[in-house]
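What follows is a single chain, given as C-alpha coordinates, in the form predicted alone.
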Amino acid sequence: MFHQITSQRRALLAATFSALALVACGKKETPPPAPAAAAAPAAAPSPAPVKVYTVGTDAAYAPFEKMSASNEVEGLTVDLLKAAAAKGGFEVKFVNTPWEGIFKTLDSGERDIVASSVTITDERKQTMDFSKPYFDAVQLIAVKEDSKVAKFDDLKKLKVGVQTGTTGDEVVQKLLGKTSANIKRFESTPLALQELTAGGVSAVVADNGVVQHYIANNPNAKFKSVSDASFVAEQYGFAVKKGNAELLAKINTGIDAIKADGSYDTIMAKYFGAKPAAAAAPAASAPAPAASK
(Lines of atoms letter the chains of each structure in order from A and count residues from 1; the text may use other names and numbers.)
(Lines give C-alpha, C1' and ligand atoms only; values in the text may rest on other atoms or scores of the structure.)
Protein backbone atom coordinates (compact mmCIF):
# COMPACT_ATOMS: atom_id res chain seq x y z
CA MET A 1 0.00 0.00 0.00
CA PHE A 2 2.79 2.39 0.97
CA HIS A 3 4.61 1.54 -2.21
CA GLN A 4 1.49 2.21 -4.27
CA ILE A 5 0.95 5.66 -2.72
CA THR A 6 4.54 6.54 -3.20
CA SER A 7 4.35 5.54 -6.82
CA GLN A 8 1.23 7.63 -7.29
CA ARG A 9 2.94 10.64 -5.68
CA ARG A 10 5.93 10.18 -7.86
CA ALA A 11 3.71 10.03 -10.92
CA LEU A 12 1.85 13.17 -9.81
CA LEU A 13 5.05 15.04 -9.14
CA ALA A 14 6.45 13.99 -12.49
CA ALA A 15 3.30 15.16 -14.24
CA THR A 16 3.47 18.47 -12.39
CA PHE A 17 7.11 19.03 -13.32
CA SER A 18 6.33 18.15 -16.93
CA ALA A 19 3.52 20.69 -17.03
CA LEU A 20 5.75 23.36 -15.52
CA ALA A 21 8.47 22.60 -18.03
CA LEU A 22 6.00 22.95 -20.88
CA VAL A 23 4.81 26.31 -19.52
CA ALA A 24 8.39 27.46 -19.13
CA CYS A 25 9.24 26.40 -22.65
CA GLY A 26 6.23 28.24 -24.10
CA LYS A 27 6.97 31.60 -22.34
CA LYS A 28 8.42 34.35 -24.57
CA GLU A 29 11.12 36.50 -23.08
CA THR A 30 10.52 40.25 -23.36
CA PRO A 31 13.41 41.85 -25.31
CA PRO A 32 15.31 44.53 -23.47
CA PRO A 33 14.20 48.05 -24.35
CA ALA A 34 16.06 49.55 -27.29
CA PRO A 35 18.52 52.18 -26.31
CA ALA A 36 17.21 55.73 -26.70
CA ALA A 37 18.14 57.30 -30.00
CA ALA A 38 20.94 59.83 -29.69
CA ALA A 39 19.73 63.39 -29.97
CA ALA A 40 20.35 64.85 -33.42
CA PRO A 41 23.11 67.45 -33.32
CA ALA A 42 21.82 71.01 -33.42
CA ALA A 43 22.09 72.59 -36.83
CA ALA A 44 24.84 75.18 -37.10
CA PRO A 45 23.40 78.69 -37.19
CA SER A 46 23.24 80.20 -40.65
CA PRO A 47 25.79 82.97 -41.21
CA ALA A 48 24.34 86.43 -41.10
CA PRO A 49 23.71 87.78 -44.60
CA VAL A 50 26.33 90.23 -45.82
CA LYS A 51 24.94 93.74 -45.75
CA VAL A 52 24.74 95.53 -49.09
CA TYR A 53 25.09 99.32 -49.06
CA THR A 54 23.83 101.57 -51.85
CA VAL A 55 26.48 103.92 -53.20
CA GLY A 56 25.77 107.18 -55.00
CA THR A 57 28.29 108.03 -57.73
CA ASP A 58 28.30 110.79 -60.32
CA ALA A 59 29.58 108.63 -63.17
CA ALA A 60 30.81 111.45 -65.41
CA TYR A 61 34.28 111.89 -63.99
CA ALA A 62 36.63 109.57 -65.84
CA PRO A 63 38.88 107.85 -65.00
CA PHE A 64 37.50 107.86 -61.45
CA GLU A 65 33.79 107.34 -62.07
CA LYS A 66 32.19 106.66 -65.44
CA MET A 67 29.65 104.44 -67.16
CA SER A 68 30.88 101.33 -68.95
CA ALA A 69 29.70 100.08 -72.34
CA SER A 70 27.38 97.71 -70.46
CA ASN A 71 25.89 100.62 -68.49
CA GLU A 72 27.68 99.82 -65.23
CA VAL A 73 29.43 102.35 -62.99
CA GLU A 74 33.18 101.76 -63.15
CA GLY A 75 36.50 103.48 -62.51
CA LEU A 76 39.20 103.91 -59.91
CA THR A 77 36.80 105.02 -57.17
CA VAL A 78 34.62 101.98 -57.80
CA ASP A 79 37.58 99.59 -57.68
CA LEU A 80 38.87 101.12 -54.46
CA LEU A 81 35.55 100.95 -52.62
CA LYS A 82 34.82 97.41 -53.81
CA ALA A 83 38.22 96.27 -52.56
CA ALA A 84 37.74 98.05 -49.24
CA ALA A 85 34.25 96.54 -48.88
CA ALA A 86 35.60 93.02 -49.36
CA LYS A 87 38.05 93.62 -46.52
CA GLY A 88 35.49 95.39 -44.35
CA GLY A 89 32.91 92.60 -44.58
CA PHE A 90 30.20 94.28 -46.62
CA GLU A 91 29.10 94.70 -50.22
CA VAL A 92 28.28 97.73 -52.33
CA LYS A 93 25.83 98.52 -55.11
CA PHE A 94 26.63 101.57 -57.24
CA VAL A 95 23.91 103.86 -58.58
CA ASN A 96 24.67 106.65 -61.03
CA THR A 97 23.58 109.82 -59.24
CA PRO A 98 23.81 113.43 -60.49
CA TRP A 99 26.40 115.47 -58.59
CA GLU A 100 23.98 118.28 -57.86
CA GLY A 101 21.96 117.06 -54.90
CA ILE A 102 24.03 113.91 -54.37
CA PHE A 103 24.68 114.67 -50.69
CA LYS A 104 20.97 115.01 -49.95
CA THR A 105 20.58 111.33 -50.77
CA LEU A 106 22.52 110.48 -47.59
CA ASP A 107 20.02 112.25 -45.35
CA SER A 108 17.04 110.82 -47.22
CA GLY A 109 18.44 107.28 -46.97
CA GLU A 110 18.42 106.77 -50.74
CA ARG A 111 22.18 106.27 -50.58
CA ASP A 112 24.30 104.88 -47.76
CA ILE A 113 27.62 106.07 -49.18
CA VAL A 114 28.65 108.79 -51.62
CA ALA A 115 31.76 107.69 -53.51
CA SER A 116 32.34 110.32 -56.14
CA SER A 117 35.79 111.91 -55.71
CA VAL A 118 34.46 114.00 -52.83
CA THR A 119 36.95 116.45 -51.34
CA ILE A 120 36.96 116.49 -47.55
CA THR A 121 36.26 120.05 -46.39
CA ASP A 122 35.43 121.58 -43.00
CA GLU A 123 32.14 122.85 -44.41
CA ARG A 124 31.09 119.41 -45.62
CA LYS A 125 32.08 117.85 -42.29
CA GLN A 126 29.25 119.80 -40.70
CA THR A 127 26.61 117.79 -42.55
CA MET A 128 28.22 114.41 -43.26
CA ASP A 129 31.00 112.14 -42.02
CA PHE A 130 34.03 111.11 -44.05
CA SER A 131 36.19 108.02 -44.17
CA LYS A 132 39.93 108.27 -43.85
CA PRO A 133 41.43 110.12 -46.82
CA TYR A 134 42.21 107.77 -49.65
CA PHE A 135 43.39 110.12 -52.39
CA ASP A 136 45.33 113.37 -52.76
CA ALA A 137 44.28 115.94 -55.32
CA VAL A 138 44.95 119.44 -56.64
CA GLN A 139 43.18 121.79 -59.04
CA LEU A 140 44.41 122.31 -62.61
CA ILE A 141 43.59 124.81 -65.36
CA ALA A 142 42.72 123.54 -68.84
CA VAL A 143 43.16 125.95 -71.75
CA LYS A 144 43.73 125.74 -75.49
CA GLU A 145 47.31 125.17 -76.64
CA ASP A 146 47.62 128.73 -78.00
CA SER A 147 46.30 130.33 -74.80
CA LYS A 148 48.51 132.87 -73.01
CA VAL A 149 47.19 131.84 -69.60
CA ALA A 150 50.21 130.98 -67.45
CA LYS A 151 48.83 131.31 -63.92
CA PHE A 152 45.55 131.41 -62.03
CA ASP A 153 45.41 135.23 -61.84
CA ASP A 154 45.35 135.35 -65.63
CA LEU A 155 41.74 134.13 -65.48
CA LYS A 156 40.45 137.28 -63.77
CA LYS A 157 38.94 138.78 -66.94
CA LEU A 158 38.10 135.54 -68.75
CA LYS A 159 35.06 133.28 -68.88
CA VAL A 160 35.83 130.18 -66.84
CA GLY A 161 33.99 126.86 -66.86
CA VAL A 162 33.53 124.78 -63.68
CA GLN A 163 31.44 121.87 -62.48
CA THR A 164 28.71 123.12 -60.15
CA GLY A 165 29.41 122.66 -56.45
CA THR A 166 32.96 121.36 -56.81
CA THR A 167 36.10 122.72 -55.19
CA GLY A 168 37.01 124.03 -58.65
CA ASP A 169 33.84 126.10 -58.48
CA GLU A 170 34.84 127.36 -55.04
CA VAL A 171 38.36 128.52 -55.99
CA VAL A 172 37.10 130.32 -59.10
CA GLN A 173 34.47 132.09 -56.99
CA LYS A 174 37.26 133.41 -54.76
CA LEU A 175 39.08 134.77 -57.79
CA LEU A 176 36.17 136.18 -59.80
CA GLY A 177 33.49 136.70 -57.17
CA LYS A 178 30.64 134.41 -56.18
CA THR A 179 28.10 136.08 -58.47
CA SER A 180 30.46 136.79 -61.37
CA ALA A 181 28.86 136.44 -64.78
CA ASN A 182 32.19 135.10 -66.06
CA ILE A 183 31.70 131.84 -64.17
CA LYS A 184 29.87 129.26 -66.31
CA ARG A 185 28.68 126.23 -64.38
CA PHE A 186 28.04 122.76 -65.82
CA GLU A 187 26.65 119.49 -64.54
CA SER A 188 29.95 117.71 -65.22
CA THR A 189 33.57 118.54 -65.92
CA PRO A 190 33.53 116.87 -69.37
CA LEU A 191 30.66 119.21 -70.36
CA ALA A 192 32.74 122.19 -69.23
CA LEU A 193 35.69 120.92 -71.28
CA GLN A 194 33.47 120.49 -74.32
CA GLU A 195 32.44 124.13 -73.92
CA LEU A 196 36.13 125.03 -73.96
CA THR A 197 36.42 123.21 -77.29
CA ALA A 198 33.46 125.19 -78.63
CA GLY A 199 34.95 128.48 -77.47
CA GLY A 200 32.21 129.27 -74.95
CA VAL A 201 34.78 129.59 -72.16
CA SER A 202 38.48 130.47 -72.18
CA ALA A 203 39.49 128.04 -69.44
CA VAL A 204 38.21 125.25 -67.18
CA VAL A 205 39.32 124.74 -63.59
CA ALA A 206 38.90 121.19 -62.31
CA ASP A 207 40.69 118.34 -60.63
CA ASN A 208 44.00 117.44 -62.19
CA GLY A 209 43.26 113.75 -62.75
CA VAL A 210 40.13 114.47 -64.77
CA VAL A 211 41.76 117.29 -66.76
CA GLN A 212 44.84 115.21 -67.59
CA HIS A 213 42.72 112.21 -68.54
CA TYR A 214 40.56 114.31 -70.86
CA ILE A 215 43.55 115.94 -72.56
CA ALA A 216 45.25 112.57 -73.08
CA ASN A 217 42.13 111.00 -74.56
CA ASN A 218 41.06 113.96 -76.72
CA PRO A 219 44.20 115.01 -78.61
CA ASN A 220 42.16 116.72 -81.33
CA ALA A 221 40.92 119.24 -78.75
CA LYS A 222 44.49 120.60 -78.56
CA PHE A 223 44.38 121.50 -74.87
CA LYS A 224 47.17 122.06 -72.40
CA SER A 225 47.12 122.19 -68.61
CA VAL A 226 48.42 124.93 -66.33
CA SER A 227 49.17 124.48 -62.64
CA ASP A 228 49.40 127.21 -60.03
CA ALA A 229 51.19 127.35 -56.70
CA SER A 230 48.10 128.91 -55.09
CA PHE A 231 46.10 125.72 -55.50
CA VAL A 232 45.97 123.94 -52.16
CA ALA A 233 46.43 120.18 -52.01
CA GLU A 234 43.17 118.38 -51.23
CA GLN A 235 42.14 114.97 -49.95
CA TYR A 236 38.94 113.12 -50.51
CA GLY A 237 37.11 110.30 -48.88
CA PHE A 238 33.91 108.30 -48.90
CA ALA A 239 30.98 110.20 -47.36
CA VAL A 240 28.28 108.68 -45.12
CA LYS A 241 25.33 110.10 -43.22
CA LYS A 242 26.30 112.13 -40.18
CA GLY A 243 26.56 109.82 -37.16
CA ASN A 244 26.75 106.51 -39.05
CA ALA A 245 29.76 105.32 -37.05
CA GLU A 246 29.18 101.62 -37.77
CA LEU A 247 29.45 101.98 -41.53
CA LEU A 248 32.31 104.44 -41.24
CA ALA A 249 34.30 101.94 -39.16
CA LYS A 250 33.77 99.22 -41.78
CA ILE A 251 34.98 101.49 -44.58
CA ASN A 252 38.04 102.61 -42.63
CA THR A 253 38.91 99.01 -41.78
CA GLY A 254 38.76 98.20 -45.49
CA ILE A 255 40.91 101.19 -46.50
CA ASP A 256 43.58 100.26 -43.96
CA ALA A 257 43.55 96.65 -45.17
CA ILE A 258 43.95 97.38 -48.88
CA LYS A 259 46.79 99.79 -48.16
CA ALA A 260 48.49 97.18 -45.98
CA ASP A 261 48.26 94.26 -48.42
CA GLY A 262 49.21 96.16 -51.58
CA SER A 263 45.75 96.14 -53.19
CA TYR A 264 45.58 99.92 -53.09
CA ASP A 265 48.85 100.33 -55.00
CA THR A 266 47.74 97.74 -57.55
CA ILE A 267 44.53 99.65 -58.25
CA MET A 268 46.37 102.96 -58.51
CA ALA A 269 48.87 101.45 -60.95
CA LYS A 270 45.99 100.17 -63.10
CA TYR A 271 44.93 103.75 -63.81
CA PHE A 272 48.09 105.80 -63.43
CA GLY A 273 50.95 103.36 -63.86
CA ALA A 274 53.33 102.01 -61.25
CA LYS A 275 55.03 104.47 -58.95
CA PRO A 276 58.56 105.32 -60.09
CA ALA A 277 61.35 104.07 -57.86
CA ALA A 278 62.23 106.68 -55.26
CA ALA A 279 65.50 108.45 -55.91
CA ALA A 280 68.02 109.07 -53.14
CA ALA A 281 67.28 112.80 -53.18
CA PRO A 282 64.10 113.31 -55.22
CA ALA A 283 63.54 116.72 -56.71
CA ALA A 284 60.24 118.49 -56.18
CA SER A 285 57.79 117.32 -58.78
CA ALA A 286 54.27 117.99 -59.87
CA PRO A 287 51.54 116.20 -57.86
CA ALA A 288 50.58 112.74 -59.06
CA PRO A 289 47.40 112.58 -61.13
CA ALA A 290 44.40 112.78 -58.86
CA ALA A 291 40.87 114.06 -58.67
CA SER A 292 38.41 115.51 -56.23
CA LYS A 293 35.22 117.50 -56.19
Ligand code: ARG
Contents of the next structure:
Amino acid sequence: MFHQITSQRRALLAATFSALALVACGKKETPPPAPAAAAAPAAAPSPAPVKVYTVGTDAAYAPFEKMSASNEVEGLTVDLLKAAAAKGGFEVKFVNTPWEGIFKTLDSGERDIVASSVTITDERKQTMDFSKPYFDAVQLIAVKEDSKVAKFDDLKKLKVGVQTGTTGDEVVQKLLGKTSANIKRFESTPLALQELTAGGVSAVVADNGVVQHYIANNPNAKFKSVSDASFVAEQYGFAVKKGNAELLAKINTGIDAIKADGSYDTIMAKYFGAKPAAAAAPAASAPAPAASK
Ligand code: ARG
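Coords for the form predicted together with this ligand, given the form predicted alone:
Below is the whole assembly, all chains and molecules, this chain first.
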Protein backbone atom coordinates (compact mmCIF):
# COMPACT_ATOMS: atom_id res chain seq x y z
CA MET A 1 0.00 0.00 0.00
CA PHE A 2 2.58 2.50 1.14
CA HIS A 3 4.71 2.07 -1.96
CA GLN A 4 1.77 3.28 -4.00
CA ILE A 5 1.92 6.75 -2.51
CA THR A 6 2.95 9.14 -5.19
CA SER A 7 5.78 11.52 -4.65
CA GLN A 8 3.24 14.33 -4.66
CA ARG A 9 1.36 12.81 -1.76
CA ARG A 10 4.62 12.14 -0.02
CA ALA A 11 5.44 15.83 -0.16
CA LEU A 12 2.00 16.70 1.15
CA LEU A 13 2.44 14.31 4.05
CA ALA A 14 5.80 15.75 4.88
CA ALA A 15 4.38 19.24 4.87
CA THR A 16 1.59 18.14 7.17
CA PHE A 17 4.08 16.67 9.59
CA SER A 18 6.08 19.87 9.58
CA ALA A 19 2.99 21.86 10.38
CA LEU A 20 2.17 19.52 13.25
CA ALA A 21 5.71 19.80 14.53
CA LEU A 22 5.40 23.58 14.50
CA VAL A 23 2.20 23.42 16.53
CA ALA A 24 3.88 21.09 18.98
CA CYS A 25 6.78 23.53 19.35
CA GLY A 26 4.51 26.05 20.96
CA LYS A 27 3.38 23.64 23.65
CA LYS A 28 6.03 21.11 24.44
CA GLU A 29 9.33 21.57 26.19
CA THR A 30 11.21 19.45 23.70
CA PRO A 31 9.77 19.47 20.19
CA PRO A 32 10.15 16.28 18.23
CA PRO A 33 12.87 16.51 15.63
CA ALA A 34 11.50 17.91 12.41
CA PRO A 35 11.07 15.19 9.81
CA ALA A 36 13.68 15.33 7.10
CA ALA A 37 11.34 16.57 4.46
CA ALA A 38 12.81 17.87 1.29
CA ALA A 39 9.44 19.29 0.33
CA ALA A 40 8.97 21.34 3.47
CA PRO A 41 9.88 24.98 3.15
CA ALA A 42 12.76 25.86 5.46
CA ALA A 43 11.03 27.13 8.57
CA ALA A 44 12.60 30.02 10.42
CA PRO A 45 14.43 28.62 13.44
CA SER A 46 11.96 28.87 16.31
CA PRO A 47 13.27 30.44 19.54
CA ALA A 48 14.23 28.02 22.31
CA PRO A 49 10.99 26.92 23.93
CA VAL A 50 10.30 28.45 27.34
CA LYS A 51 10.37 25.90 30.13
CA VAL A 52 7.16 25.41 32.06
CA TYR A 53 7.72 24.42 35.68
CA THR A 54 5.07 22.72 37.78
CA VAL A 55 4.44 24.49 41.07
CA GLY A 56 2.94 22.84 44.15
CA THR A 57 0.82 25.08 46.35
CA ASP A 58 -1.50 24.38 49.27
CA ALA A 59 -4.14 26.83 48.12
CA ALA A 60 -5.92 27.27 51.44
CA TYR A 61 -3.83 30.12 52.68
CA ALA A 62 -5.39 33.46 51.74
CA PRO A 63 -4.25 36.02 50.89
CA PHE A 64 -1.10 34.20 49.81
CA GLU A 65 -2.63 31.28 48.00
CA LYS A 66 -6.21 30.23 47.46
CA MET A 67 -8.50 28.74 44.84
CA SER A 68 -10.36 31.17 42.60
CA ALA A 69 -14.03 30.82 41.63
CA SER A 70 -12.85 29.22 38.41
CA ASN A 71 -10.76 26.72 40.35
CA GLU A 72 -7.33 28.16 39.73
CA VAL A 73 -4.63 28.87 42.26
CA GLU A 74 -4.41 32.62 42.88
CA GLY A 75 -3.05 35.08 45.41
CA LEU A 76 0.06 37.01 46.30
CA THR A 77 2.33 34.00 45.86
CA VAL A 78 1.00 33.39 42.35
CA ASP A 79 1.34 37.04 41.30
CA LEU A 80 4.85 37.15 42.70
CA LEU A 81 6.17 33.94 41.20
CA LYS A 82 4.56 34.63 37.82
CA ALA A 83 6.15 38.08 37.73
CA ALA A 84 9.51 36.65 38.75
CA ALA A 85 9.20 33.89 36.16
CA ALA A 86 8.57 36.40 33.39
CA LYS A 87 11.83 38.11 34.33
CA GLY A 88 13.72 34.87 34.88
CA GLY A 89 12.72 33.50 31.49
CA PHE A 90 10.49 30.61 32.52
CA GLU A 91 6.82 29.80 32.97
CA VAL A 92 4.92 28.33 35.88
CA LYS A 93 1.85 26.17 36.16
CA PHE A 94 0.28 26.01 39.62
CA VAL A 95 -1.23 22.82 41.01
CA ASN A 96 -3.18 22.77 44.27
CA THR A 97 -1.28 20.30 46.43
CA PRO A 98 -1.98 19.17 50.02
CA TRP A 99 0.48 20.64 52.52
CA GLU A 100 1.17 17.23 54.03
CA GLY A 101 3.73 15.61 51.79
CA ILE A 102 4.16 18.73 49.64
CA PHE A 103 7.96 18.73 50.00
CA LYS A 104 8.23 15.12 48.86
CA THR A 105 6.82 16.13 45.49
CA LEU A 106 10.12 17.88 44.77
CA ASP A 107 12.16 14.70 45.10
CA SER A 108 9.60 12.61 43.25
CA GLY A 109 9.62 15.13 40.42
CA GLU A 110 5.86 15.72 40.57
CA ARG A 111 6.56 19.39 41.31
CA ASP A 112 9.53 21.54 40.34
CA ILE A 113 8.82 24.33 42.81
CA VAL A 114 6.90 24.51 46.07
CA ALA A 115 5.42 27.99 46.42
CA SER A 116 3.27 27.85 49.50
CA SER A 117 4.36 30.51 51.99
CA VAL A 118 7.10 28.13 53.04
CA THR A 119 9.26 29.41 55.89
CA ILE A 120 12.95 28.90 55.23
CA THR A 121 14.28 26.83 58.14
CA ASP A 122 17.63 25.15 58.78
CA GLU A 123 15.91 21.81 59.06
CA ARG A 124 14.15 22.15 55.71
CA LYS A 125 17.37 23.34 54.11
CA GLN A 126 18.79 19.86 54.70
CA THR A 127 16.37 18.33 52.24
CA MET A 128 15.56 21.09 49.76
CA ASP A 129 16.96 24.33 48.41
CA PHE A 130 15.38 27.73 48.85
CA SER A 131 15.28 30.86 46.76
CA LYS A 132 16.13 34.20 48.27
CA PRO A 133 13.54 35.17 50.86
CA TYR A 134 10.60 37.05 49.36
CA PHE A 135 8.40 37.78 52.37
CA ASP A 136 8.75 38.39 56.13
CA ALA A 137 6.37 36.70 58.52
CA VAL A 138 5.96 35.83 62.18
CA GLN A 139 3.65 33.58 64.17
CA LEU A 140 0.47 35.08 65.55
CA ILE A 141 -2.13 33.72 67.99
CA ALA A 142 -5.82 33.80 67.12
CA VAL A 143 -8.32 33.63 69.98
CA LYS A 144 -11.94 34.59 70.50
CA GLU A 145 -12.52 38.27 71.25
CA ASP A 146 -13.46 37.57 74.87
CA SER A 147 -10.45 35.32 75.51
CA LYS A 148 -8.16 36.09 78.45
CA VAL A 149 -5.10 34.95 76.51
CA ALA A 150 -2.65 37.84 76.42
CA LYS A 151 0.61 36.09 75.63
CA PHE A 152 1.93 32.83 74.23
CA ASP A 153 2.63 31.39 77.67
CA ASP A 154 -1.08 31.61 78.46
CA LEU A 155 -1.66 28.73 76.01
CA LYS A 156 0.19 26.25 78.23
CA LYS A 157 -2.91 24.53 79.59
CA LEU A 158 -5.17 25.09 76.60
CA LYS A 159 -6.06 23.16 73.47
CA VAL A 160 -4.25 24.77 70.58
CA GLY A 161 -4.95 24.28 66.88
CA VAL A 162 -2.19 24.29 64.25
CA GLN A 163 -1.71 23.18 60.67
CA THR A 164 0.28 19.94 60.75
CA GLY A 165 3.98 20.33 60.12
CA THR A 166 4.02 24.10 59.90
CA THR A 167 6.27 26.41 61.81
CA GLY A 168 3.20 27.15 63.96
CA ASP A 169 3.12 23.47 64.87
CA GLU A 170 6.82 23.60 65.80
CA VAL A 171 6.43 26.67 67.99
CA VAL A 172 3.49 25.18 69.88
CA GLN A 173 5.39 21.92 70.36
CA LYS A 174 8.08 23.88 72.16
CA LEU A 175 5.55 25.27 74.62
CA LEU A 176 3.28 22.25 75.13
CA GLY A 177 5.67 19.40 74.39
CA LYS A 178 5.96 17.42 71.18
CA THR A 179 3.51 14.73 72.22
CA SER A 180 1.01 16.92 74.05
CA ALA A 181 -2.58 15.83 73.53
CA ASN A 182 -3.53 19.49 73.69
CA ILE A 183 -2.04 20.15 70.27
CA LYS A 184 -4.80 19.66 67.71
CA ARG A 185 -3.40 19.27 64.23
CA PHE A 186 -5.34 20.12 61.09
CA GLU A 187 -4.77 19.56 57.42
CA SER A 188 -5.19 23.26 56.68
CA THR A 189 -5.03 26.52 58.62
CA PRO A 190 -8.67 27.49 57.81
CA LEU A 191 -9.80 24.16 59.32
CA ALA A 192 -7.91 24.98 62.52
CA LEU A 193 -9.55 28.42 62.61
CA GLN A 194 -12.98 26.89 62.07
CA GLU A 195 -12.35 24.67 65.07
CA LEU A 196 -11.73 27.80 67.12
CA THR A 197 -15.23 28.93 66.16
CA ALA A 198 -16.60 25.51 67.03
CA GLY A 199 -14.90 25.64 70.44
CA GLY A 200 -12.76 22.54 69.95
CA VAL A 201 -9.61 24.59 70.50
CA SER A 202 -9.02 27.77 72.52
CA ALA A 203 -6.38 29.24 70.24
CA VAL A 204 -4.73 28.81 66.86
CA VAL A 205 -1.11 29.64 66.12
CA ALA A 206 -0.30 30.39 62.49
CA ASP A 207 1.44 32.87 60.19
CA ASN A 208 0.44 36.48 60.91
CA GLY A 209 -0.71 37.34 57.39
CA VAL A 210 -3.17 34.47 57.26
CA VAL A 211 -4.52 35.02 60.78
CA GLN A 212 -5.03 38.73 60.12
CA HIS A 213 -6.68 38.08 56.79
CA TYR A 214 -9.05 35.56 58.33
CA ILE A 215 -10.03 37.89 61.18
CA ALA A 216 -10.63 40.78 58.77
CA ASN A 217 -12.75 38.66 56.44
CA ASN A 218 -14.73 36.75 59.06
CA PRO A 219 -16.06 39.42 61.43
CA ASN A 220 -18.80 37.08 62.60
CA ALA A 221 -16.20 34.72 64.03
CA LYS A 222 -15.31 37.49 66.53
CA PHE A 223 -11.63 36.62 66.79
CA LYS A 224 -8.73 38.79 67.84
CA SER A 225 -5.02 38.29 67.42
CA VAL A 226 -2.36 38.22 70.12
CA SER A 227 1.30 38.68 69.28
CA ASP A 228 4.22 37.56 71.39
CA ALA A 229 7.77 38.84 71.45
CA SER A 230 9.12 35.30 71.73
CA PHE A 231 8.06 34.48 68.18
CA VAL A 232 11.09 34.70 65.91
CA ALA A 233 11.14 36.36 62.52
CA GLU A 234 10.42 34.01 59.60
CA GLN A 235 10.98 34.41 55.89
CA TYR A 236 9.21 32.75 53.01
CA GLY A 237 11.16 31.25 50.13
CA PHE A 238 10.38 29.22 47.03
CA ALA A 239 11.61 25.65 47.45
CA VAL A 240 13.16 23.48 44.74
CA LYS A 241 14.67 20.00 44.72
CA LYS A 242 18.03 19.93 46.46
CA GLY A 243 20.72 20.60 43.88
CA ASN A 244 18.49 22.21 41.24
CA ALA A 245 20.82 25.19 40.94
CA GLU A 246 19.68 26.02 37.41
CA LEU A 247 16.07 26.66 38.42
CA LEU A 248 17.08 28.37 41.64
CA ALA A 249 19.24 30.83 39.71
CA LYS A 250 16.34 31.66 37.38
CA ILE A 251 13.98 32.23 40.31
CA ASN A 252 16.51 34.43 42.11
CA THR A 253 17.14 36.45 38.97
CA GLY A 254 13.40 36.98 38.74
CA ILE A 255 13.05 38.02 42.39
CA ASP A 256 15.89 40.54 42.03
CA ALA A 257 14.33 41.95 38.87
CA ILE A 258 10.85 42.47 40.31
CA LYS A 259 12.31 44.10 43.40
CA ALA A 260 14.42 46.41 41.23
CA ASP A 261 11.65 47.49 38.85
CA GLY A 262 8.98 48.11 41.48
CA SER A 263 6.62 45.31 40.47
CA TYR A 264 7.28 43.54 43.79
CA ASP A 265 6.01 46.62 45.65
CA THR A 266 3.01 46.89 43.34
CA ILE A 267 2.02 43.31 44.13
CA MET A 268 2.46 43.89 47.87
CA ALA A 269 0.30 47.00 47.67
CA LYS A 270 -2.40 45.03 45.88
CA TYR A 271 -2.73 42.71 48.88
CA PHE A 272 -1.71 44.83 51.85
CA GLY A 273 -2.48 48.38 50.81
CA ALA A 274 -0.11 51.19 49.97
CA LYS A 275 2.40 50.38 52.70
CA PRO A 276 4.58 47.31 52.25
CA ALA A 277 3.53 44.26 54.24
CA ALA A 278 5.07 45.35 57.56
CA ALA A 279 4.97 41.70 58.46
CA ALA A 280 8.00 41.96 60.68
CA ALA A 281 6.49 44.81 62.70
CA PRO A 282 4.65 43.93 65.93
CA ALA A 283 1.80 41.95 64.49
CA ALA A 284 -0.98 43.38 66.63
CA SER A 285 -0.31 46.88 65.37
CA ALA A 286 0.27 45.88 61.77
CA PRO A 287 -2.48 46.95 59.39
CA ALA A 288 -4.96 44.22 58.63
CA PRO A 289 -4.57 42.88 55.11
CA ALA A 290 -7.00 44.24 52.58
CA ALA A 291 -10.18 42.24 52.40
CA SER A 292 -10.23 39.93 49.42
CA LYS A 293 -13.22 39.22 47.30
N1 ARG B 1 4.99 29.42 56.89
C2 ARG B 1 4.54 28.23 57.50
C3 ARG B 1 5.52 27.10 57.28
O4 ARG B 1 6.31 27.17 56.41
C5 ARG B 1 3.17 27.79 57.05
C6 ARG B 1 3.00 27.65 55.59
C7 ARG B 1 1.70 26.97 55.22
N8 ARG B 1 1.38 27.23 53.86
C9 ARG B 1 0.27 26.81 53.27
N10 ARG B 1 0.01 27.17 52.06
N11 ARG B 1 -0.55 26.07 53.93
O12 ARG B 1 5.49 26.12 57.96
